[in-house]
Amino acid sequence: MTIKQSEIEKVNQYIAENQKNVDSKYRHHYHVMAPIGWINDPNGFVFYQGEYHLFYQYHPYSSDWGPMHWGHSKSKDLVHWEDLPVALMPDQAYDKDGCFSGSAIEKDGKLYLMYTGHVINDDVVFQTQCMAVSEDGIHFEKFENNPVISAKQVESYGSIHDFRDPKIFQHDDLYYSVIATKSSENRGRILLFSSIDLISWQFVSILLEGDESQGIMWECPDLFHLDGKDVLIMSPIQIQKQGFEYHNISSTVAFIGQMDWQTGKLLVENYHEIDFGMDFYAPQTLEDEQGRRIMIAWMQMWDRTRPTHDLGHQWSGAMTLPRELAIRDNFLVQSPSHFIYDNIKIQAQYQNIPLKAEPVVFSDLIDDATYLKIVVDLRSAQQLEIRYAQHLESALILQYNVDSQCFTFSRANFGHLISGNEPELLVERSAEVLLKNQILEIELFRDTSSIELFINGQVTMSNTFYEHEKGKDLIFSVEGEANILELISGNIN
């Protein structure tokens, strides 16, 4: 069934005519955003015909959540993105209230999308799985026989009212899809389905189920093989805090282990939070032509205030930097996509700067599209503090305590307040970072209203912020003594 072109053309015409009204004050330079309106989950992240394609949950008519469309961008280098026409919109009986999250796969030169049809009847939600196909990767036709996975196929294994976010992939001679649902006890559950042709689907197994501490619903699953391990990433709602982990109202988790394809079960060896920032959700991955496993996520969080919406800027949400993944010591580690380094123009370099009693101030290293590499020797220090974008008494604060091995990022009292539904106001997060030879290494990527930190190859932190006035100072201070071995500043273009 062809999407009603007259209707989808109206959507794209609205975007073209109204995107000029968007306030660009907090807009990004090298992160994926929609041209106007609201976005959330990344969808259909795929390498297709020599380019990276990213679809996303999209409500073009408001900077607030609404009936979900699929927005669409593509890139050759994961840095410079081109907006493409809206790919899907809710226009059929089985998806009339939203084309919810899903994924993409190439077959015989065509691009297939698998997505969740979202329907509300008499205030009751029903969710099924649907397919669409494209000859050119831009214009999509929905299958005549949607949904391809119906209520009858899931009612014995999960909730048809919470059954969403299919991630499609190929293993051996079959196509598989992992799909999120929950048990009658409100525990997260991931189901596995298989198909020989992407049209006819069969239930395989309950791949994994959570316990009572692991959230009331799991979303956005993604299963892949990496460095000899099988990895299931997904996003649990209201998972319980564990030390530094899971402080956001909704979180992201990597389960690492081995897949038993005979039983369709994931044998879990360990699990951990993926990102220790306050704005990271619903990650999805692809494998490109070089065999790299690359992940991207929504750089925002549910149930939070959104300054760009509250200020009437007519947009809300963006994606994180794409990150290349690896398994090290049974832990999922992330590094910025290698493409980003090709687009960094180095502005300044410093070496061997002693830190003692007096703070060291740099006033020329901060821009809206800044890269910083900071390497500090802390062998004679108790604590390091870096104040980023200092303006008057306000700054974003990066702090490392040597004794506790605790790294903290704080946006407290900085710019517009971002508050949420957490039991206590969440304005900072911490993570354990182990030093090698007492060296702390931070890579910082700033894009107008976001800051992403990659710390000692172990921890990432993704956060947004909306400053009132532009802060220009970068200030280092230390308890004890330290040495800035290397400080590199660059601009990303």
Ligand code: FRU
Contents of the next structure:
Amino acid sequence: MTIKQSEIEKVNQYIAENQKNVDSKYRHHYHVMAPIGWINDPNGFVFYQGEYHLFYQYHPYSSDWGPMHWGHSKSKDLVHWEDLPVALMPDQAYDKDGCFSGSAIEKDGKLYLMYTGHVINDDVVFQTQCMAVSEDGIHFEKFENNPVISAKQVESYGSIHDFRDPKIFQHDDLYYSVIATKSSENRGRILLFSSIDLISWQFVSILLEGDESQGIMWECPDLFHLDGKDVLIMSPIQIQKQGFEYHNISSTVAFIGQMDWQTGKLLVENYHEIDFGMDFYAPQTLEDEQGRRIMIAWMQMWDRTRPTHDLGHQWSGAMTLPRELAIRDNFLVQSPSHFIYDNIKIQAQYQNIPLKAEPVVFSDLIDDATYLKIVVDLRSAQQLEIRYAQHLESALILQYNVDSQCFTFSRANFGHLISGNEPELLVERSAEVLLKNQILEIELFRDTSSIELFINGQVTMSNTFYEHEKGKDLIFSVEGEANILELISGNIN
Ligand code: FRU
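Any chance you could show the form predicted together with the named molecule after that form predicted on its own?
Every component of the complex follows; first up is the chain already shown.
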């Protein structure tokens, strides 16, 4: 059985004919988006024949989630992206209600996708793992023997009703796939399967299981070796709040430790939330030819209001910046991909600006696609507040309190209200940030309706916002005294 080309042609024709109707007001400049419609998780992120390919969960026909297709884009530099035709659509009995998340791998020059076939029969969900292959990286044929992993391999190790998001990789001479499921007590579980040929798959182990505080289901696992550690990243639903961590209804977590390949178990040494923003979910990584581990996530959250949908703009969702990963002291740390820096055009640079009682205002540093680097000496300060894109009394607020070592980002009262399924309205989040020599260093990447913060090389925060009026001012104020050692602004294009 192969993909019915005529059907996928119709999808692509619909996109080509309708994408002109998308309202561009909140559209990004350098983040991946679909040409029209809804997107969620990044899928099949892979470096293939000299280019980065990124697929994504896609519903082209509305700005709401619906029967999942795989959208597709590619890039040479992770900054400039080209839309490609839709790669997968739900058109077989085993994936009739959706081609859910999955991953990609190259073998003998061909590109293979492994994805979840989502089927609903009599209101009951069944999920299996399926494969497709391409010789040109654009047109895919589904395997004749799909699904390749189903109930008979899962047995009682997981639930066939929640069994999804295969991430495929090679280790020694075998192919492996980590797949999310849950136990009968509703605890998240990651299963490990192996194959010698990508066609026939065997169960290996329960790689990791959560405890009852760690969520009712785990989604989108990814396992990789980095800086001497084995790292499992994944996205639990309803992991319980703990200090500043896990305030979103769905979170993303890095488990760091050592794989025991004899038993197929991950021996966890530490785990923590990956991003402290309100819009970050289901990240996926690739390793490129230089051995860099690069991660991209969906920059949105489940069960939130989405202004681009509510306003009828005909699109919803984007990806985060590509980030290079490293392990430091058993923590996963992120920095913007070097490609991003290659595309920053510096506009202005200031040094040694004293901050005292009077706020300091910059009125020409804010644009739709801006980069800001802010380095502040807080030796004599109790608190720093940076108001970004101030318009009248409204701004995005970045705040650091020296005593509590707490960094807060707030979008309260700014632009369209975004509300969600969290027990209380979530409009700001905080994280602990330790200063080195009393210095706070923030790198801020703003694209039209998103802001990503990289703070002191320790913490990232990814957030969306939808301003009513374009705010122009960047305002610094301090309790005590401080010194802006460096302020650099640039455009990204
Ligand atoms: C995560 C997720 C996946 C699933 C996909 C469906 O955001 O729920 O588990 O495969 O989205 O679109």
